[in-house]
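Only one chain is shown below, in structure tokens, and it's the form predicted on its own.
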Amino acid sequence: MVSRPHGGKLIDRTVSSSRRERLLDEARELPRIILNSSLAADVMNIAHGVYSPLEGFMNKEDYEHVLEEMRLSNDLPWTIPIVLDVDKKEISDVKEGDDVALYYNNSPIALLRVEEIYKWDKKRYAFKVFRTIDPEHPGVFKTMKRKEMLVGGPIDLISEIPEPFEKFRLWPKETRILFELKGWKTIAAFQTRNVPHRGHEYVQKAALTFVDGLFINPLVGWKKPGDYKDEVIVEAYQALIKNYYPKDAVVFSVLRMEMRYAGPREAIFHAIVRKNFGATHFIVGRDHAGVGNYYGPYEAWEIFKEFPDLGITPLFVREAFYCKKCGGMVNEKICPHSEKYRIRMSGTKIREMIRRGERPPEYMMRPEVAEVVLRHPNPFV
């Protein structure tokens, strides 16, 4: 069976098509809340039951408790806040109790019930979630760029949001009835911000051993510059499953979601929205979510004994590498041979050729990955 939703129950805050017009009028008579792209994917998250128990922006008894508990104030696991941040001039005439409506791009696209204004310490939020308040770390420096109060409530969805990848896109309401006609009980749940090398394919095959299927849910939206396009990403993907995974053995679906790089707590949200998409196994990578020095390669591995109740099952596959005298990938579990022997498989390193326009060889990357990469004149952000 794929996994319950978290808390239970999948949220749906959309609203029906007879319900929406009327909605739409009254939302362009309301107090407005611009949102950036970020706060405007985080609704549509919401709405669709991504972020699940979620029905709106945290309110402060949760906020709290997430900050210091890693947890929902009825104890239900969740590691990252999901706030909405507002200068005061723009809530100067709102009061708890009122309707605002959320803009972007110049349109309504939901109605929220105002519940609660309250201040933040943001360096405490940095310090909590990223463990550091560097602000060479990005979620820190896009962290301390933020609005000074937050509004917490539920929220409506009046209208989508458009999506360049719709084709690539599906909901947990989606995922779910499709992994049920596709009879998968066991779903491997794969996170990536990156063009997938051969020691991503290795990890996705060898948790593909163990479950009836695999579920690719590339994170496309805000990344740090040097992160690869989304485009890049997605195309680089569509290759790689099409010449070297079984038919009928991937899901592939890309999330509007930003990367927060908060290392374990992320790596635990990760999963927590996976397990909404019915994933009941997730694949934790080594410094998953991580970047620069600021986490241990093995800390996302750690945070998961905190969790029993998490509800999905972390899948540890080590870290995989072309051993010469094997003559393939292996990883250290199965490899008697001398680090000699072994070709790690560096991102950056890939990333370094890349940029020279050079084609990274086979034995880090499929040939029609690299194709896909340097055909983008610059495949980077």
Second form
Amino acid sequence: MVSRPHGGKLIDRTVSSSRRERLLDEARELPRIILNSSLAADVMNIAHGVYSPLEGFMNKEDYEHVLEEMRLSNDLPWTIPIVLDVDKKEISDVKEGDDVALYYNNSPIALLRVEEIYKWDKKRYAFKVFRTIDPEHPGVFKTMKRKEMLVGGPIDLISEIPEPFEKFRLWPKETRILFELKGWKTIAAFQTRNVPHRGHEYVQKAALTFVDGLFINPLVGWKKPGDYKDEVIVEAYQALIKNYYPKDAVVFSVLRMEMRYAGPREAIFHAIVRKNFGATHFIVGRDHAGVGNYYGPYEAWEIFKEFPDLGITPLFVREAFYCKKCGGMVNEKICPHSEKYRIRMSGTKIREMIRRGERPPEYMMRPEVAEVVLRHPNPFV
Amino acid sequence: MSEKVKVEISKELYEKAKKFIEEQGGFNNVEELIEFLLKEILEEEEETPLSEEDEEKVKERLRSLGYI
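Just the form predicted on its own so far, so send over the form predicted in complex with the partner chain.
Complete assembly follows, chain above in first position.
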């Protein structure tokens, strides 16, 4: 049986077609808040239940609880605040209780009932969520550029945003039915923002050995410079799955959501999101959602101990490497040989090779995957 | 944190729960364990299934995308 949605109910804040036209007309008369692409993605994710049980952007009570306790005010685990930042002048005519229209690309996409307008301390947010205020941290850098006020309240989605990867985009209500149709009772979800190398493949297949199905769910959307472009990730996974995975053991779909690079906190958030898609297990990698040296390599494993009530089982799969003596991909627990025989799967090293136009060796990256990456004149953001 | 109320359980069950926590970990006290178990049961009741029509629409989309 697939996981129950977080909080017990899959949220649906999409508007029926019969109400849509009327609400679109209404929206054009309302005060406007202009969204960037990351916030627009949040609106879509709220409306389609990806962030269940959230029905909108957080009010101050939930915001404070999440920041301080890593839980919503009803005690449900939640680690990353989902907030809508605005300029004072943008909401100068708006008061609590009003409806506003959320605009993206010059069109109204949602209505928001303003329950609360409040200030936030961005440095405090950064320190709590990222555990640093170093502006070199991409999440901190982005946070400090956000606007000075927050608006909380439920949303109603009145217009879907076109998705360039529509063919590969599934919502939780769709994956939940799909997993049921496939007869999967246990599903391991894999979060990624990378082109797959052999280490990723090893981790995914190690998990798949113990569950009915694998749900590969890469993030598309804003990423830091130097990360792979979305289309490269999607094409690379298609090549890998087609050539190296059993046909009925994998579901691949993309999730438009920004990376925060918040390490351990983000690992919990990623697990909650995949629980809403129906996954029963969540693969937590080494330095999950980390960047630079801000988090310890296994801190994202440790934090799961604080959430026995998460409702999705973390799978801590050790980092894989190629051992020349074993003659294959292994991990520390199963390989007795010393470091001199081990070749680590370094994403940085692979990216450097690709930048130089070199094909990574087969023990690092499948040739079909390398082919896809090298075909792109510039595969990086 | 939401407002709390008191409930009573048998001492025998309480002792068993206490022992369970000591052996298994994961909870700080019996209260946490009981809240967790109650939430598990009650949340199951809250889930509302899709209507047949909506479910058919989802299946149609999954078919058109080649997922089934």
